[in-house]
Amino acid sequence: MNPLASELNEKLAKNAPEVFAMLSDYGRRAYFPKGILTQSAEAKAKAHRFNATIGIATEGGGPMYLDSIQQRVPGLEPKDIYPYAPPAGRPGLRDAWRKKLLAENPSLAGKTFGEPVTTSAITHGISVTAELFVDPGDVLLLPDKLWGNYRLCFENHFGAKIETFPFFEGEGFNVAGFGEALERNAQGRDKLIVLLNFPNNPTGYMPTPAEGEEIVKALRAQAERGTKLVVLTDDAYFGLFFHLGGDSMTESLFGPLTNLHPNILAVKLDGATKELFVWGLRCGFLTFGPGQSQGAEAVCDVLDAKVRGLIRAGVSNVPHLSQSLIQFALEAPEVDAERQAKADILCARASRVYEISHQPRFKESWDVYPFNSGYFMLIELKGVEAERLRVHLLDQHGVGLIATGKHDLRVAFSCLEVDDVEPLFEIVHQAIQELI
């Protein structure tokens, strides 16, 4: 093992042996090298005469660039576009995202947690997290209504075993089933990885405040039984809370889980992708919330160094242009109002979908799973399988929807205009009746 990795492991084991025990074999071997990047950073700070370290071309005291590219981004300085960004991201962007987390998650006040590390959106953050914590055969627990890419990443790529429990009980989140699944899957294991995606894809559900408290209580109870829990909160759709059918939580579970118990490590995965409506810029964040405040800064320093090493070994760094655009947007005084205006549009669409999909005339064709947030809603079909209906809708009616289970059909209201909602559900109803 590289001495730098050993040094990080010793520091982590000293300050939080529980977190050290959560690391995968690769996670224990991960480190950030004192190589070209470190030497270049030192030179940037001290080389006041000549700096011939980093592998970019310069001209006139700045990065070399082509006018045919620069003229398409006239509002940015070349220094904010062309040079390599640091592996963990632009310092200003990391600071801006941390301030955003504190402002939007009041339960983080007074707690010790890490500086957000910039990733190439959430999928990359998930992959880096899996590198750090997942060994083949490790169990990942999550609800049965899930984003299919979790299986591709955790199961196919990293060899984990996904275990699920029924998402809903009645009209809400299956809190009791979650607690039972936690205890059942922890038996015979020292470590369990839990993934909670709220607002959820594909259901569009965000727990109520009471359900959120019960989720945290169940995790704490399992930690007190001695299980080491790596709890991932995939907050991709954070902020899009529409409170349909009642109030939902309005902050991430990452807040109440941070500094909750030494056997819990909270890992927040989020990003600008949906929160700032910049899907193609591929910029996300990974933030660690250690289970206790004592030693938390040292824990975060070690995990930050390991993640920087993993990013360096994988994609090197996240595109600088994306980071600059997002940082400057976050610093703009009008950004909150702009985000709210877009969220209001989505809320109007979601509200119309809620109204139409629950109408009695469609009761013979489907039941509606609870939804209140995000981009999606899910219907449970009656008398026809989802894949058969999906193909029929596409071939015979020119309508595209997603089959997510044997009888589950997902509707992305995020890309429907309000006036399109009723005609869409009428066509779905008609198509179901044509097939049964």
Contents of the next structure:
2 protein chains.
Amino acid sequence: MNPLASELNEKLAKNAPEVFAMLSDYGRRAYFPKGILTQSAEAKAKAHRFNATIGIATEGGGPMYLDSIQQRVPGLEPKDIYPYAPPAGRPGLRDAWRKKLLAENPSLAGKTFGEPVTTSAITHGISVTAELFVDPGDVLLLPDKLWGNYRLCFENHFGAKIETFPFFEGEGFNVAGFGEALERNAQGRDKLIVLLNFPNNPTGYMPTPAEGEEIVKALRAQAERGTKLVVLTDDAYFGLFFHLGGDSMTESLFGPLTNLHPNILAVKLDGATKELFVWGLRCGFLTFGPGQSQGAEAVCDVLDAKVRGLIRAGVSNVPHLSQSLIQFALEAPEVDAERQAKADILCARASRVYEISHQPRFKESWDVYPFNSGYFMLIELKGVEAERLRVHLLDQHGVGLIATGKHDLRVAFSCLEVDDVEPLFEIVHQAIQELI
Amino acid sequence: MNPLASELNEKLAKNAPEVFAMLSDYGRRAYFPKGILTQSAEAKAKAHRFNATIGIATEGGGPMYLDSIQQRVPGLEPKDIYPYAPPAGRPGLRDAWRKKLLAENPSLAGKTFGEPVTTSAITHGISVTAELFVDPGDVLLLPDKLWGNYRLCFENHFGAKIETFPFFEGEGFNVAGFGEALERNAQGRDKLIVLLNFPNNPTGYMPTPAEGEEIVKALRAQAERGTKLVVLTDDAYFGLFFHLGGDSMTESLFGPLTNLHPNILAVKLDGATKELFVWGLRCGFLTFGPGQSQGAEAVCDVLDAKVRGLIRAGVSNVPHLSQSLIQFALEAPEVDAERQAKADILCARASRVYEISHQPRFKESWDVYPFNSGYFMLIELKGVEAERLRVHLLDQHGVGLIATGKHDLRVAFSCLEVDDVEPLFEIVHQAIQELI
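Please could you give me the other form, the form predicted in complex with a further copy of the same chain, since above is the form predicted alone?
Starting with the chain above, the whole complex follows.
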């Protein structure tokens, strides 16, 4: 064990033995090295005469760059494009995202939680979290409608055992099933990893406020029974709340879970990706919400250092140009109105999908899973398997949808104009009737 | 084992059992899933009527975007900024980089090697390579002057055992020591991982053509003795060849190592990062050079699919805006002249450093390790330890340099103007004399 890793582990074990016990083997070994980066940081502060530590090429006091590149991004200065960003991200961006979290999640007020660490978008944040907390054989619990890449990451890469429970009970989230699954899977284990992805991919479901309270209550009850719970909230689709069929929560479960119980560590994974419509920029965030405010700053310091080490070892740092674009957008006074305008467009599409997909004439072809948020909705087909219908729709009707389960077909209304909604569902209905 | 992984493994074992034997446990499990991405790709080709598969939001046939972001990057179209790039990178960029490899590495002509896979810069390429080939306890052999992050990645993350040999013998690369280290470390092992980083960080050394031939000969001899060799060439500083003190090689060892012997798999890790002066954009490449041309296409297909799976699980995909900027720069007719102009500036600095650092009056303070390329050079201090001198230089003289070993101090001439070279070395000399 590297002495710097041991030092971090001792600090963590002293301030939060429960969190120390959650770490994976690699999580225990993780540390941020003293090396080129720390020496460069010292030089940045002190080398007023000559600084020849930097691993980039400079010219006239700024980074060297090629005109062929700079001419396409004239709205940014070279210093905000070309240098390496710090391993945890641009300080101004981390700060702006923290302010956004506080503004959009009122229950975080007065709680102690970490400074968001910038990741190369949410998948990278998920990987880093898995590196920190998942050993082979650990159980990851989540509802049975899920993004397929969780399996590739947690199961195929990290050797976790994914356990699921039925997502819905009636017209809402299956809170009773969640509580039972927690208790069942905690048997014979000290630690469980729980993944909550709301608004959800693929269902487009965000829990109601009452369901949110029940979810928190179930986690607290399990923590009180002695299970250490690493609770990941994948909030990729945060903010796109359309309240179809009733009011949903409008804040992340990360808020109520932070500082809730010493046996719970909340880990918020979110990003500019979907919220700011910048999928290709690759910019997300990872934020820790310790289980109690006492010692929480020390816990966050240790986890921040470990995560910086994991990022350094894995990708060195996160795209700087992307970070600058997102920081400046977050700081722009117009951005809230711009985001709202896009959310309104998505809301109009979602509402139209809600109206059309529920029409009685389609009842013989599918049931609609509850949805109210995000980019997607899911239908449960009657009498035909989803993969067969998908291929038929593509080959015979020129319509592309995603088969996510044996009878589940996902419709992305994020890429469907309002006027296309009715014709699309008509075709799906017709195609189903052709096959049964 | 997932059936898709088994299928890839069988294809690899049939076409190149030696390469199959090089895979790590995770490398064997790796595959590219059939899921949202493959279904979306099918829809892109066939869904001429409605395509509601896409995981982004669209508007009027293109990606949705915010004006606060687009206004800063007016030289690019939204389609080249916001959508997800494919997991292996923009096809046009992969193609442009392959052309660059062929143009700059004449010995690749007529050989069969893979299509470059785009990575989130070289560290990410290194991680992915380690995921594919390194199990705990595997030996990684490299010279004893090395980039510290190799330790954080290969040792601390993947549990490899790093073995080193003395980098220099006299005024050149220690080819005899390399051959001996290969033979010694291969004892009792079927597989060795070898990492060659030329031009080197921290020394700035690129082998001479004769040394390059000897390195290749030593690897071939060890392969003939039956050791399977995964040979990584980290070519981060490629192209910045200044021929100080004599001619160096001007092409990557990846060329001569490709199609050399069935027991050798060459893996080229390189990037736009240093070559195009875009450190913060995070764009690198990973290219496979199989040991024989027979079956090489099948080998590359399998490894490409596995790497796409590793990228998907780890970061989903690589920044699109960065890829577009680099592709368009590579396609611009002016780019060669622009790169040459910057290389000339660096060459002038390197030449001045070469001249000054070797002056006889400094002989009492340091020896200069051979250097001829890249961003850096290294001096070996006499009578004072590097860390002590580094701190003294910072605190007393406002000069920042990097301590890379007990007596080794790295000077980055990449960030040093020509006129600053002599004063800098004068101060270092004075500081050493103050301490001894």
